[in-house]
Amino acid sequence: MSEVRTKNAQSRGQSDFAQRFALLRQRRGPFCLGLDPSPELLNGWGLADGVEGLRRFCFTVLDAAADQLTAIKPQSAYFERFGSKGIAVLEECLEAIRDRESLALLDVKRGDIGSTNQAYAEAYLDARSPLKADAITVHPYLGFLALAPFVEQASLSQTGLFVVVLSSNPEGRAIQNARVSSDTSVVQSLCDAIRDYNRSVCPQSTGPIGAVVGITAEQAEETVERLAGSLILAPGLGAQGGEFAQLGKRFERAKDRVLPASSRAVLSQGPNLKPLRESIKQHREKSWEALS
């Protein structure tokens, strides 16, 4: 990653997904909403389980929020499992979440070697893509310094990424658990990586590479610790366990660079957009207050 590192060094201080991060969290507060658009939740609001009811669902969710979100954040596989068709709507959506200004956080979790993660990351970080995105999560498991192709397009175009670090699933433990030495987790290693990364391209500000840090995650305060520098998106309010409380506690240390996230407490208030509505704003002011 030495040349990416050297034209983001000479470009700027901070990097621009982070800045636009700031300016908006500003006015509308830190919360991120998950756009999930689940076969459950078509069912409970009296959608068919396909396009149109998948186009529905989620332009009733994106008129709801409005302009009161920071970043919104649409889960692929939903979209991708109606094939192309899915796939366009998922394209329609990126583009409205743009017009309301908010951020466009694509949940995709990609991660390869290689030319693969070139053409992923030309996919959805670069501006001619249809399905360009302000920043996309990414799996780190092939190799931290794999992802070079993803930060390389993240800065010609000026996105971000979150690395998934830490998740609350059990099934997760002992992946991120394991020992690359006798005293450094697959955890720690990773946090190091991000935040080293960071400090060599903007040393003064927030970087363009963030962390996936689940809100219930036991080790959830000590893995911030290490993540100095770094931008922090936390799912798992709500339906997952996390509360606005624990929220504040975990997040001290870092409260205005995280993006707490839900999207099942929120979505399931549907389909009628006053609940709808009420529930998002609810959840970004409680986000705020508690990170504030």
The other form holds:
2 protein chains.
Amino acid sequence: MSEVRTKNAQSRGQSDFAQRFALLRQRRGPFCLGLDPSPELLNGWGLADGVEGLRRFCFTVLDAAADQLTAIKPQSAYFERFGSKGIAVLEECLEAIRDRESLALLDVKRGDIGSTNQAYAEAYLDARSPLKADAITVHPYLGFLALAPFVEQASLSQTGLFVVVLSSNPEGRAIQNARVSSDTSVVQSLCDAIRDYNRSVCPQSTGPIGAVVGITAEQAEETVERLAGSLILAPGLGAQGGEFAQLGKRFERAKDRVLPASSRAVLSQGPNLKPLRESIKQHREKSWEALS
Amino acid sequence: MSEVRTKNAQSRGQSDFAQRFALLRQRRGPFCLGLDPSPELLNGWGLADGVEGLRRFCFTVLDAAADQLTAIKPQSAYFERFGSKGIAVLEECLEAIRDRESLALLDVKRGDIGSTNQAYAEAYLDARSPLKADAITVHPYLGFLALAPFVEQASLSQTGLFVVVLSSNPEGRAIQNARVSSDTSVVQSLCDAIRDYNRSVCPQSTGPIGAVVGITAEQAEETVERLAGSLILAPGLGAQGGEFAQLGKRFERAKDRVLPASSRAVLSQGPNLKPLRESIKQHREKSWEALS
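I've shown you the form predicted alone. Could you give me the structure of the form predicted together with another copy of the chain?
Time for the whole complex; same chain goes first.
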């Protein structure tokens, strides 16, 4: 990523996206609400499993969230289920999240060879795109260095990216724990690459490339230690088994850089606004407490 | 994937998707045309980089392809660049590909935890979805076993999936060559898992889970050997440096199971139909010859 490095080398401070995160975190706390309009949740809310149900679900959640949250994370898969009409709802949601001055963190987990990643970067991080987000999640299987177009585009548009590093699900262990050398695993090597890149462009502060680290993953703590100077998106609070105490302990070394996310545990409180709002408030406060 | 195994265990023959591929291959040969409407190609064709240019580009390619091809592979990233309007064009293209009785192989490289994969599987492999394809590409980083919802959905809808195993790009080597044990790499372990699953449901023939193996990847040959009884999607013919001789040699052991794909080398011959048709014909015939 030498070209990217040169472009960013002028600014030695915090990356633009990290700055936006830090400012919002001060006012609203570190919690990220996952917007996962799954068929199970639509059904649980008594909504039809269609585009209208999808829109109704999302805007109810966004109403309940109001301007209280640092970040809201739509899961693209649940919009893609409805094709172009679902994607049109996703566009509306991304705009509504920005209207609330929350960060729109789109969970798309894209990742391909460089030329294709360039197209994905334009789709999700270019300010002119109808699907523009403040940050997205990306896949490393085709190589950390193949992600350069995302890093470059993020630098141009003051947006961010989170590389999937360590997932909570047990099926992920085989590849993620594989050894790239006798003393380094895939997860560790990705952490090192992210940290080294961030240090090279933001030596004193938080760099532009973030990582996804599941809260309930056993090696979360050592993974976090290896990610100095990097933002961390930590899904799995609540419904996936993560707990606030675990969050505080495992992410102790990254208290001001971690963004814990929860979806089902909050969303299952709907469709009524009052319990939804109450659950959002609780998650926000408990995360803040665990990470203060 | 024990549940999936039980469901499929009744049919011990070739998987439905493999059967459809084999029948088409007999009549049309083994070539897959990549439909990559990149900004560079739109520009090279004198088209505006917008939704109308995108549609014009795609339907010119589909006109040139007529009913000559076994498979056409749109790259989703180039449609996602235009948000919901681009996805609407993708829906039209998928329908037009089916109208030509070609296999619509959508290159989306999705992959997440199981519940999210379920939603992606419905988005792309459910016959009721506006984005239904005949097969898609999927990402293994969150675990081969996390892909079970795709396998299950493919079995229900007689569609296929291709797991990204070995990419052509050099940046992919670090993770793909990592060791899951002292004598097995990530690539090898994925091949073993795919082959074993396919054997368990189709012991005498070609199973439902395919693999993506880049033609120009150095270890292509040994990877192909390890994928007995599995379909292989092999991108990289032409513009990425792959050659027909290499194709014939490296995929010798999988001559009737491999689907070589080329995009730029063909598409750069447009916008005129005559040279486009000529290039498609050449790629089709040369692939057929190399794999006969």
